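First, one chain by itself: the form predicted alone, in structure tokens.
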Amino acid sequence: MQNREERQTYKDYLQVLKECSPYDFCEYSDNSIDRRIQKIMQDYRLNLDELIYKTRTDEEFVELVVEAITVNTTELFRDPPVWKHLYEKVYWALKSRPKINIWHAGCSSGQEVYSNLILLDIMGLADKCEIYATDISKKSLEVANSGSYKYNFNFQKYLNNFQDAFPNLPKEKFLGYFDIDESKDRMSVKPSLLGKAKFIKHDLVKQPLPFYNKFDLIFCRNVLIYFNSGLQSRIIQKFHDTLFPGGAMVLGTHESINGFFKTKFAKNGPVYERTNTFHFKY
């Protein structure tokens, strides 16, 4: 474990990064940010003084640092019980609405977005949905826009997730949404789903929202765990203000809301519903 002086040194670096770029990671949790800065130094064989100098003088390097700090793992139909709950409960409750607005905040490389689009298409809801997906990482958004992922390493895990979430649906349902080229190690989302979500570069911490929409459902999974408690509260408040009455948010399985916000959301399974006069009728 790092001592106080070492931890403060990393905080000093984050202040330099804030001064030299549009990005502010000063309120990320200490443990996660420290590990990622250490890895950057190891990968580029830099000590802290060299890292600071390169950050001050090399704009392209700054973007690489941001990519390294914000890297996030994701997969198709990750945490199957969440998708099962969305299928059996949440989307049936929203089905009667003439339009459904959805925001994926911190969408990473897009697998969650395409998981959602597949589910919505299976339920016949995709055409009535307006879907926005935002992330701070330009590189991740490029992958998300392409809808193309590695096949050999990931396919079986993705298929298992789908079958665990929807045991009554045949695997052909899942297969029908992808073009697979084993020789190139690629599985690509079919053109019918490409373009149905709007992918937008956005810094959830610093920038105003890039849209004026209110939302029925907000996904922000495995993002808040990288923030300190104060920043988490501000982001949750932002989500609350952006939700329609009766709207809900989906967090990561190891994320939760605390304190004051327990009065503003009611937890139903993995979903946090904004408390008001309307509730999902399960």
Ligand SMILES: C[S@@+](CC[C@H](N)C(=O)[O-])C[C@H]1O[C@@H](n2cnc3c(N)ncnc32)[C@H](O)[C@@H]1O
Given for the second form:
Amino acid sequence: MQNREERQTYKDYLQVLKECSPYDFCEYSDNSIDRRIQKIMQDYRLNLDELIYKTRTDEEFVELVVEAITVNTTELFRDPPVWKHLYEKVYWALKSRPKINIWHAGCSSGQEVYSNLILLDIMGLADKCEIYATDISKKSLEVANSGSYKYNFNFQKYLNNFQDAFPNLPKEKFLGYFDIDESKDRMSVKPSLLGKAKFIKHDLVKQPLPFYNKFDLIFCRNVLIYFNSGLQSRIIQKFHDTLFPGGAMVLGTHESINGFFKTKFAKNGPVYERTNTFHFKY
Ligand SMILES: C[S@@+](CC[C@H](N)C(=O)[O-])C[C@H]1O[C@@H](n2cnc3c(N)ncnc32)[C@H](O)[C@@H]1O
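For comparison with the form predicted alone, provide the form predicted together with this ligand.
In what comes next, the whole complex appears, and the chain from above leads the way.
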């Protein structure tokens, strides 16, 4: 627990970062960001003045700060009930569409995107989908583009998630999408899925959208939780305006819409549908 003085110190630092870099974390929620700034100072053995000096003078260091401030935790088929709902409800409703546009905002190292591609491929929908995936973290996007993940630490968890989401599908379905090399501790997405999503570096807070498309579905899971409520509302508005009439948003299981935009979406399981037009029929 920090005192008020310490908290003000971190706020001052974020203001400096905002002024001298393209990044603005001033509206990230207090607790998570304060802890991360503290850790940066410990890891690089810097006091506040030194941290500010380095931030003002060293662009590469600023990128390291961004990596350290953002939380990149993710999994394949994270929160299985969400994938079950997408499989049983949402994608069946979209099946007849000639084209499906999808945006993963805050995609981290790509596990959410490949989970979606696997599901879409199983349902025979992958070829009619245009998928964009964006994140502020260059390092995460490099991993996402490679589609290659540590095997030992992850595999069983990922397989369990898949089986929880789709109890009627054999586990071979999941295995068929990966090349596994236990000796190198790698599981790599098969080349047939690589390149199907466009991974783009993009800052949801500061940058205009990097595409002109409207979307049928926007995933933004476990990202808004790090923003304060004012920033959350502005990002939700961005998503609302970027969705096609009848489109929907998938948020994290601990995230929801508050304030004005609550009236603009209807919650259907884990999915938020734009309400001022027609709904998915299910
Ligand atoms: C906890 S991960 C969530 C990954 C994935 N959506 C999931 O639920 O498994 C949060 C991601 O949001 C990204 N992020 C944070 N602030 C961002 C911003 N301003 N613009 C774009 N991405 C951001 C982080 O870099 C991180 O990869």
